[in-house]
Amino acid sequence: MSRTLTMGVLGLGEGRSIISAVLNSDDWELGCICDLNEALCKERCREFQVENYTTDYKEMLADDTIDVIGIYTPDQLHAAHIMMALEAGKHVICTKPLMVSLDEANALLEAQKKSDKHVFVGQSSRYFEPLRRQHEDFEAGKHGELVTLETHYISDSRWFLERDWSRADGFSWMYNFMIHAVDLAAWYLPDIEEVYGAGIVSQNTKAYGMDVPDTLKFLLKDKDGKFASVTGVYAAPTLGSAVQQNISCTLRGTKGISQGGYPKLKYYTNFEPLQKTAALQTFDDLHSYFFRFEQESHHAGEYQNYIEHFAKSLQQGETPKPDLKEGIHTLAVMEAMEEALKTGQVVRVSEVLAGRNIHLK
């Protein structure tokens, strides 16, 4: 029997979208919202006409009416906030990236096992309509056997470098941006084993006094030899999303091909019987569902799709995906990518995991 789940939201910047998602879903109710910034708490209360907020995360965790904690805090705090939620007996939905390193992976795996609660990674791109439809078509066999795929996240995001916090030690275009494209590749190649890549730091990034690769390309190969190319460009001009989607995934199969992306609600397919030109499906009627705030800056519809997936999975006794183990494997792929950039060599994901004594099977 289904029941409504109650979410507590931690972090009210990006958390703005998840609040909207919860309030518009029949599967969810909003419990408490929480942020260290009390002024932001009050702003969100006014915006969404809610009352229950706190600046103390422990107070929210002590609330027995809350089933799930939605974590939308700065990336480097995710591991600690997930751990606290699990120890409090709460399910967790955490925005990407799950963590910024694998340092806490084993501790989280142990805490998750002990709590018997679910940890779900909010990889929102999977839940944007064109990419969601693409996966449905893949699962239905319309592509035939997968031959290869290409993903990218390309965005002129030099504005990001104007923020003081982005220039702090540890900033990475890979973890803040490229992880969307990596996750899409891992969705279709869940057993990525070998990683090779190259990256450069453009003069545009060096102008900010930073030495962080902003232009990257990788080949990710699975245990069967299938591979994905993953591209990221973040500090150079783009053609604009009308010409080249910011995020894109192209699946090439023995029977057909498709391409979905973000932010345009367009989906291109060429399935049997094959045509010379791909067919185009548009979902413009869903624009207001996905983009609820100014200038398409928040895409709350994706968040609503994934929290409803989470709720339905629990109702059906299934594990919501991507789960903790899948999230950790993706981080191992990311760590292998970083090592490949440093060494110029092929790096094996299994060796990254073994070096950390992480066991995901």
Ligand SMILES: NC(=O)c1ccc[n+]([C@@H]2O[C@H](COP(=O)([O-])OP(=O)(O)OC[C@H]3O[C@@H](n4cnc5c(N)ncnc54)[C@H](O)[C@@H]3O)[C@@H](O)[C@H]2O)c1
Given for the second form:
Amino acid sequence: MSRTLTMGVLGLGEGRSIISAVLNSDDWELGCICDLNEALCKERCREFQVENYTTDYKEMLADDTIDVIGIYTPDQLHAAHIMMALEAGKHVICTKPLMVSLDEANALLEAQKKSDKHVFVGQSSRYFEPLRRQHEDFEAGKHGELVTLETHYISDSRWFLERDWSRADGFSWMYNFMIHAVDLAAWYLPDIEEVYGAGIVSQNTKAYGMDVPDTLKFLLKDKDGKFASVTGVYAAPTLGSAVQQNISCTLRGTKGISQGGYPKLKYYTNFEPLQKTAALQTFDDLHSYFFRFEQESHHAGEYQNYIEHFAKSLQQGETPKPDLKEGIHTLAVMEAMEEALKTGQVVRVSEVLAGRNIHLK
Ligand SMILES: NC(=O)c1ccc[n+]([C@@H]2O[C@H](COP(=O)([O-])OP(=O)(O)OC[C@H]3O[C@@H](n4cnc5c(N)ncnc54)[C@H](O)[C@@H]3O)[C@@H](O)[C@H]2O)c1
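Okay, that was the form predicted alone. Show me the form predicted in complex with the ligand next.
To see the whole picture, the full complex is given below, headed by that same chain.
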């Protein structure tokens, strides 16, 4: 059996990064690329010197040589595109957010079970070098017992509202942006149960005719009472990533502390024997691996890390994580967050799942 997997890429904006990841990985081959926009298909073919493209997703799904569909279409289309891939007997790698609500969760769980194919959620932040190292150190016990954690995703992303689909129903700063910070919290606290928070729609988002909160703060508490604080700010000036990383995760344990972030390749640790100031690891040699295109805004390195995790998991007969169930649990946390904003009350994730008759065990 061939050890390489063949990917068909759907959506060629951010899909550019996954094409680069596939072409640079020994575990993968590129089967076909697909976008409704034929000019963009041709541009990507020229950029990566590949030939096989189509503007018809169904045509790509009918290609028997393709094992996995990589989905990079607008957020609101992910659920339908995952469903079509599963029905065609393909594995799925879908960028975040997995979906924009839990409406399709049960149908997808059923389709995934029936197809016996994997659905992997491309939560890219987990695969960024400092955040990978932080997780390895956590698993190795260097923090001792986890006491609390703080995550944030802060960026002035008003440019994002220039797009048609980000002003359409189903877009929110929470599901498109803040999910990175929520996913990091859920990685360390997989049993988040109580959610409480506040959010504001600032004048800067209202100026685009939109009514989605852009400045948000939540406490997420697990069944043992451990909690994460999660912050998101998306339509206001920032300090700049040299002062405050766009994405950051701080773990505070009984024996040690660490902080990893993005886009700067910085990882701070203070493990036993404890020092007055944390040690800093930088990964300058990996800068060009992570940032292959202009500036520090593309994601090819993280994507290569996650597709290689996917391929190795399959080779070892394991489920690549985060999988569909984990992705749906994170969306249930997000739905609880939305409910907490509306009601000003603490909302229980188990009640959100029960209210929708979703069973993840
Ligand atoms: N760090 C990350 O993981 C990360 C970063 C950026 C974007 N993303 C995600 O990637 C997705 C795409 O974002 P983007 O910035 O590339 O948006 P985009 O609008 O630039 O690209 C989406 C593309 O999908 C194509 N498309 C839409 N419907 C289609 C269909 N039915 N068949 C074929 N093609 C279709 C569009 O023509 C467009 O080219 C979003 O879900 C976004 O959240 C993830």
